[in-house]
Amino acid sequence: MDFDLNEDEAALQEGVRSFCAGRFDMETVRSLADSAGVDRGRWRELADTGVFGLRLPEADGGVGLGLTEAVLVFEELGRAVVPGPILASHLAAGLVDGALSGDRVVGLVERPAHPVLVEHLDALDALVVVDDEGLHLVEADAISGEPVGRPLDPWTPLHVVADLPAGQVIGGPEDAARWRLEGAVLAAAQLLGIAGATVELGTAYAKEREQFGKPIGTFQAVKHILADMLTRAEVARAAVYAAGVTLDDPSVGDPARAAHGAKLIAGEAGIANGKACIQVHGGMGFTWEVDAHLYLKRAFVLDTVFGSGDVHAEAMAALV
C-alpha cells in the first residue's frame, strides 16, 4: 500500500485543519464545557463542511468520499479535540433525519452495557442504540438518566440510564456490524490525531522550557521520550491509514483484522503519548491551564468507543 497522500487528500486534510484552527481553537473548545460539549451554531458549521456526509453519495446530499478520506478528516478532528458526538452523527447521516444537515444532534450507545452510559445526553435530539440485532432509534426526550458528577473528560458529559427504550428499528445486523468496524476505524483516526498533536505539543514545550541554562529538549532523557512518542504516532498512522484503505477495498486485506489492529494500536498511541506529553511538561502538565491533560482525557474516552484495547486485542488474537 502507498500511504503518501495525493494532492486532493492533502488539500482535504489541510482544509479541515484550517477550519478547526479557525472555529475550534483550544480557547473555543474550552468554552464548550458548559454546553455538553456542543454548540449548535458550530455544529451546523461542521455539517456545512460535509463532516457528517463524507461517505454519503452526492445524490443524497453527501460528499461521496470513502473511508480513506474520512480517516483524514477525523484525524484532524481528533487533533483539535473537537467535542460532541461527531462520530455518531457521521454514522447516522442518511439514516436519521436532520443528522446530515446538523439540525439534529445524534448520539449512540451499545447494548448490552452495564451500566448504560450515554454521552452528551443533554445536547442530543436522538440516540442510536447498536446491538447484535441491528440499529434502533430512540428520541432523546424518551430517555432519562442520572448525570455523572465529574466525568473524566469535561467535554464528554455522561448520564447513567437505568431503562433504555427499545427504539425504532432503522438497520439490521449487517448494519450494526458495519457501524462497529467503521466506527472503530474513525475513533482510531481521532486517537491518531491526539497522538500526533501531543508529539507537537511536547516537542514545542521541550524547545522552550529551560533548565540549567539549556532547553530541556537537549537532554537525552527528554529526547528519548519525544522519539518514542513520534514512533508510536507513526506506527499508529500506518495502521489507521491501512484500515481506511482496506475497508474501502477489501481485496487488499481483511477489513476486520485491519479495523481491530488500528483501534488497538491507535488507542495505545493516544494514551501513551498523552501521558508522555504531561511528563515532558513536568508539574505544569497536571494543571488545568496546560492543554496536555485534555488530550489524555479525550484519549481515555475514545479508547472505549466501539471496544476497548483489550476487546480488540482479543479479537486480533482470535484472527491469528
Second form
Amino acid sequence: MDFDLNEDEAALQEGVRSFCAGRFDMETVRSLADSAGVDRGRWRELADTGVFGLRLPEADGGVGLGLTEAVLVFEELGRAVVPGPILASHLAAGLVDGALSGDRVVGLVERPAHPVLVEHLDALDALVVVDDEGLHLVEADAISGEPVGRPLDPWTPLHVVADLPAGQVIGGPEDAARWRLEGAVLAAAQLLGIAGATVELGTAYAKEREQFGKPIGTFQAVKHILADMLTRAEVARAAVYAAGVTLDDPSVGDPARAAHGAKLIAGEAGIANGKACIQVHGGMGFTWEVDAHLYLKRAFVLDTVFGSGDVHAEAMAALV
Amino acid sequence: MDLRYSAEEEAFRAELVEWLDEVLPTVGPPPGNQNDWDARRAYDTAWQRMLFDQGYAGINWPTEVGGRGASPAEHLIFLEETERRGAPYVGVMFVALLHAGPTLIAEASPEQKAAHLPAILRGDQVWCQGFSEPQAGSDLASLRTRAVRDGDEYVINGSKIWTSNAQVADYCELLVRTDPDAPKHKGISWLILPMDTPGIDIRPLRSVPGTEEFSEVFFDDVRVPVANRVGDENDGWRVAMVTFSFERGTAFVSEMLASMQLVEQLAAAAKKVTRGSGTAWDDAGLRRDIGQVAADLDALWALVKRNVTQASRTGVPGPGGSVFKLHYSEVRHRLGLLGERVFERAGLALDDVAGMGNGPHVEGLLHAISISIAAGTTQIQRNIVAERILGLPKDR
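Having seen the form predicted alone, the form predicted in complex with its partner chain:
Starting with the chain above, the whole complex follows.
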C-alpha cells in the first residue's frame, strides 16, 4: 500500500499543470466564452497532449494509462477551469471517429431528462446520448436546439433540445454503465481541481488584502473559512484518488461505492469552496473581474454531470 | 498510487485474524460500570498482556525496544482487523502506548527506557498525562505547575486537568514549569512522576455522559528525583512535541472504523423503525444523509491511507492529521444527530430500550461532543491548518 503519487504520476501531474498554465491561462479561458467554450487549435493541443487518448492502448494511438492517471489529468483541467466537452471526448475516444485526434469535438448528454440540455452544441461535431439502453451517436448537424440566452456558466453554453434523433447505437447497457461510473469519477476529479484551486486563490488574497491595518488572513474568522476549504479539498482528494485506483483495480474495493462517494464529496467540495472563495474576496468576489465566480459556476455545472449529489447520496445509502 | 496490500502484509493479516478468531471468544465483554476503574484497568491490561504474549504489543514501536516494528500498512491492518472483530480497545493503556512510551523511546536515557518500556509492553505499567491545566488549555505552553529544584529533587506544586485514568495510573508524564522567567515555551520540563508519591490528590470529574473519564490532579509539595526528568531542563516542550511525529496519522482511526459499523447498524435500524405506514428508511432525506455519512467515512479511511503513506515517506506526519481530525469530528456530530432522527424518543435513552439498539448511538452522540474538543479543539485545529499549511499570518 502506497497511497500517494509515485514519480511517474507526479511527473504527469506537473506536465499537465504546466501545459494548462501555458495554453489555458485565465485570459485564454475567459476568451473561450466567445466560441462556445472550444477553440479548435487549443482543442487539438489537448488531443496532442493525450487528454483524450489517455486510457486507450498505445497500439490504438492512445497513451495506455488508467483511470488513476486520468483522475490526475482531469484534476488539473478542473483546476484551470478548461471549458468544453473534454470529459465527453475523453470517454468517446476510440469509439467515435475523430475524438482521439481532436479533429472532431464530441459531446454527451444523459437521458432520460426533461428538459434535455445539451452543452457546447455550437462547438460539437457529434453527440453521444447516454441512457440505460446504451450509447447512441448523433451527428451534431442533425440536432436542432434552442439556445439558452443566459447560461449560469457562460463557458458552458446550453441548448434546449426538444427532439433528440435516435442516432446510431455504439454501445450497450454495460458501456453506458461504465461511462456513468468513469464519468462520475472524472467529473469528480475536475471538481477536486476546482476545490483545490479556490483554496489557493482565496489564501493568496487573504495574505495580500489588508483591512484594519493587517492582512485579512490574520483574522481567525477568515482563517477558519480557508482551513475548512482546505479540509474539504483534502477529503475530496482522498476520495477521488481512491475512486480512480479502485476502478482500475476492483480487488481493493467496490468501484461503484468508491465512485458514488467521490462524486458526492467532490461535488460538495467544489461548490462550497467556490462559494467560500468569493466570500473571502468580499465585495470584489462578486465582480466579474475576479476569477472566483468561474470556479463556482463550473462546479455547479459539473455537479450535475453523471449524477448530482442527491443521486449519489441515494446510491451510497443503498450500499450501506 | 497503490491501495493493494503486499503478500507479506496479507500474510500478516491472515496470521493476525487467525489468532483473533481463536482468542477473542475467550475474552469477555468490558466492565459494565465505566466508573469501576480497577475493573477497567484489569480488563485492558489483561488484553495488553495477551497482545504481548503473541508479539503484537507496541505494534508500531521499533523492535529495538521490544515493539513489533510493523510497517504503516501492517499497523492499519492491525487497527482494521481488531476493530472489525470487536477486540478490546487500547483503553487505560492509551497514554503509555501512544504518548508517554513513544516519548521515552525518542528522548529517555537507557536506564529510563529499561525501567518503563518493557513494563508498558507487558501491560504492567499504566500511565496518565499531566499536561493541561485549568488555566492552560488550548494555550498549553502557558502552564503554571511549578517544579523547584531542591538538591537532587524537584518540588512540585500546582494542578492538572483532563487526566484520564489517573485513578489507576502508575506513572504520569508531567509537564512542569522549571523557569518562570523564560519565554513560555522555554521554561518547561518533562518529568516521570510515580503516582504513589505523597502529596498527589486525585479528584474525578464527572463528564457529560455521566462517567468519570477524567480527573483533576493536585500537587502539594510532591517530590520527584531530578533523575526522572526526560531531556534537558527547560527543554520539555520540545520533548512533548516530539511524540506527535511518532503518531503517523493513526490517532482516532480505531473509532473512525467503529463509526462505519455504527452507520451500518443505523441503516439497519432505520429499516425496522416504524414511521407512519412504513419505516424511517422510507424517508429519502434521512436515507441520503446516512449515505452521505457513509461516503464521508469512506473518504476518511482513504485519507488515513494517504496520511500514513506520507508519514512513512517523510518520517513526520503531514498536515493530514489536522484535516482528518477536523472532518472526523464534524462527521461524528452528524452521525450522532442522525441517530436521534432514526430513534426519536428511544434516542433519549443511553441504555437499549425495547430491543431498538439505540444505546451505542446515543452514547456516540454524547461522545461526539468531546471529539471536537479533545486533543486540540476544532478551532485550534483550524488555526494549525491555516497557519502551518496555508501559511497565513499568526495573530497571537
